[in-house]
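The chain below stands alone and is given as structure tokens, in the form predicted on its own.
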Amino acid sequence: MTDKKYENIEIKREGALTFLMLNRPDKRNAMSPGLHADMCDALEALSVDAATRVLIIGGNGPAWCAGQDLKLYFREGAKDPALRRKASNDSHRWRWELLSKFPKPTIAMVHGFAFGGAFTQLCACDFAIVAEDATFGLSEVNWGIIPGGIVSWNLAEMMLPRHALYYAATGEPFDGKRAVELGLANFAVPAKDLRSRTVEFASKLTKLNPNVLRYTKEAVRVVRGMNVEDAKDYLAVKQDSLMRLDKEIGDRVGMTEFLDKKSYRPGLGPYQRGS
């Protein structure tokens, strides 16, 4: 298919992998009202794109995302209430509502700088692979504001409370290795290997049943806010729904390969789909 061309973002494809790249490199991919609108449109389209099996959120140029564009998002928005309201709605919509509920696996591929509002899309992605020398930080305290939007909530969800408060209150930056220690990222790799390691991991995901992946990520997100009894009931219904939706799961292909055909060993890769 021919992808739509955007002013502030770029879509790149590599087989079943789709790269959705922030494309304001001269601004370190700071998020403008136009970028927010472009991302809303692109995520809506890619959510129903059959060719996309895994979505990777990246950034062109020297940074992943430097947060909100202070001039265009805040100062210009203050002059135009209608623009400010639309930008605020678009910002929340793509960075959380669309991205956290995206039906395919999502990976944040982070290099350079990831600051402020960028933490929301970082936390919304299912997985995060970051460069060891990437620089993360919350500069809001230095401007005399708090990590707004839902950034403070994102921090409290992802980090232990003392870590979240420390980095929000001090504005102290940290690198990719520390991001892994704090729970913000899965892996930190040398910057030169970031793309190849991301592609390697994403390719593994494409070999798994897409419905199982979707139901699993939905379940893990939802049960975190439940008590144990509600979680037990929800997961039972979720599994029943999955088996009704997907014949491969309903036929217990993986279990048959493990118990009967002896052709599959859990932990050593996915079962042979279609066998």
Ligand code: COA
Contents of the next structure:
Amino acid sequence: MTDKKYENIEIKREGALTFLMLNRPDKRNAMSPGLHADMCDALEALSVDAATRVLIIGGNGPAWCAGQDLKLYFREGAKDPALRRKASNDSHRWRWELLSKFPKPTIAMVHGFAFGGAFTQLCACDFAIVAEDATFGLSEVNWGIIPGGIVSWNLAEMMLPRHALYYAATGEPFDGKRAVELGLANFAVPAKDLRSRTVEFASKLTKLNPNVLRYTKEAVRVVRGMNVEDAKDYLAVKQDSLMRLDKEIGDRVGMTEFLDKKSYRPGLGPYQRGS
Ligand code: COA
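How about the form predicted together with coenzyme A (COA), since we already have the form predicted on its own?
To see the whole picture, the full complex is given below, headed by that same chain.
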């Protein structure tokens, strides 16, 4: 299948892994209205693309993403309410609605710079692998604005309150190792190994049952907003739904292999489907 060509983003493939790259390197991948529209279109298409088993969000050039484009999103948007409204809707749609609910696992592969609005797609991804020397910053305070869109909400969800307030209030930059300590990333690796370590982790995900992965990520995200009684009920119904959807789970193949055939140790690795 030939992927659509976009002006502001690029789709690259490596087997079952799909790399969706922000592609405005000269502007450090600052997010323009055009980039937001392209991302909406690509994520809609990739969400139903059977060849994509894991989606990786990266950035071409020296930066992962320098946040919203101050000129094209903010300044031009202030002059044109229709442009601003569409850009704002598209911006929220791809970075939160489409990405956080993407039906396959998603990984933020972060190098260079990640500022401001970039934190929303960072938090929307299921996993984040970052370069040790990447620079993160909530630089909004330096522009006389608050971490808007939903960035403040993302921080409140992902970070401890002391850390969220400290970095939002001061705008102080931090590196990839600190991002791990703050709970924003799973692991930090040397920049030269970022791609290979991301591919290594993503390939492990492709070995897991895709339906169980999808239901697990949906469940973990949704229960955060529930009380314990609602969560218990929701998880029971979700499991029933999974068993109807997936024959391997419905037939309790794993339990048969472990309890009866004694051929499989689920604690030690994924079930080799079809073997
Ligand atoms: N919006 C619009 N343009 C941006 C941008 C942004 N958020 N971030 C970078 N750019 C543009 C610069 O204006 C410059 O454009 P030009 O070549 O037409 O002059 C180009 O990208 C390269 O930026 P430059 O600053 O020269 O690159 P650098 O590698 O020295 O520094 C950053 C990179 C990301 C550290 C620096 O550009 C920066 O601080 N950007 C602002 C990030 C920010 O605060 N984002 C949050 C917005 S709320």
